[in-house]
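In the block that follows, a single chain appears as structure tokens, in the form predicted alone.
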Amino acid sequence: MHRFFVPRGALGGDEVALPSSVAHQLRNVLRMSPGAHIVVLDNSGWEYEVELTEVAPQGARGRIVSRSLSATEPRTKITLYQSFLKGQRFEFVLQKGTELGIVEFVPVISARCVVSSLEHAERKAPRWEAIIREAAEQSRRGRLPELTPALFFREACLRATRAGQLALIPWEGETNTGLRQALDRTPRPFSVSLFVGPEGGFEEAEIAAAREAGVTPVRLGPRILRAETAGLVAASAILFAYGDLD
């Protein structure tokens, strides 16, 4: 069944009032009519099977048939601190990271980013949120990953370590600690913060600042990964190590 995230206020009792954007997709794209069944999510962790009772241009309505807790969210909560990337590469990371199970994205401005203003992220936020929503619906997520306001690198490091959870920064210059080693020597954390640089990677001064803040540099093997690949690979490895891909 097709899945749609809706505002929590859309659910009232056993009824669901679907917004016009969803109604448009139901009516004009999917060609659905009353009697069809969809899954509605209100970002609370619950899934609602809904039978459509009305599909009109101005909106759609439905009746809740059943509800159940979503079983698709990973136990390990990964926050990806992704430095800005050129072109559509940042959007690619948002889409694929959502499909993979990342729970939060933090856009980061680091030294080698081509974008250096927080306003850029503010302008892009509506588009990025739409990409996350579509990917979450397609991949059967039970919750929408959160997109937080952009931060400069040093601020991001302090935010990631403030809660005392595991924070990692893949870096090609690290020679002592691999990702597996960092995970093995740490009790299983509730959440993991993962830093990924822009094209060209992080500067050594940034790695030093990350260490000082409590972020651990790790290597991801002998090969150099592209900026839009590294975070997805590391997140996949972390989820696998903790049993979230079983």
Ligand code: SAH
The other form holds:
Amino acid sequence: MHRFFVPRGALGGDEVALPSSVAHQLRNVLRMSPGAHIVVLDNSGWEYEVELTEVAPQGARGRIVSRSLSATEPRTKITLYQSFLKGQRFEFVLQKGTELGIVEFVPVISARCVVSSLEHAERKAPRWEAIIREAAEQSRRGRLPELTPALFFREACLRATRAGQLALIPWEGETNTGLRQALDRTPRPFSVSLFVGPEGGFEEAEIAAAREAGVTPVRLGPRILRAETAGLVAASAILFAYGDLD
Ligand code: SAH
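Given the form predicted alone above, I would also like to look at the protein as it appears in the form predicted in complex with the named molecule.
What follows is the entire complex, opening with the chain shown before.
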């Protein structure tokens, strides 16, 4: 069944007023008619099976026939602090990270980012949000991952450590601590912050600043991963370690 995230206000009693973007898709792309069933999610953790009652150019409506708690969200809440990447790579990370179960994306400007303006992220936000939404619907997420405004690296480190729990920065220059050791050192965290650098990696001064803020450098094995690969690999390994891929 097709799944759609809608704003909270779209649900009232047993009725759902679907937003125009969804109405357009139901009518013109999926060619659905009244009587068809879809799943609607309002980001509350519930999902609703809805029977369409109206699919018209002026909008679409439906009636809730049942509801259940969605059971697809990982227990381990990973926030990915991803440095800006060139071209489509950032979008690739948002899409794949959503499929994997990342709950929050923080775009980060670090020293070696090729694009380094906050306006870039602001301009791209609507497109990035659409990519996340589509990936969340396709992969049957129960909640929509959040996209925060962009932050500079040092602010991002402070935000991550204020959030408490485990904060890790994969760095290919780390020789002592592998990801497994870092996970084994602490009790199972509720949330994990994960920092990944841009194509050119992090500067040593950034690693020092991260360490000082309480973000632990870890190695992801002896091979150098592309910037768009590293976060996905680290997130997969963390979710696997805590049983979220079972
Ligand atoms: N500057 C490096 C590569 C950067 S890779 C070089 O060209 O040699 C981009 C990002 O991926 C890094 O900042 C780091 O966060 C992550 N990364 C890639 N491979 C890694 C590894 N083996 N261990 C830890 N982090 C890695």
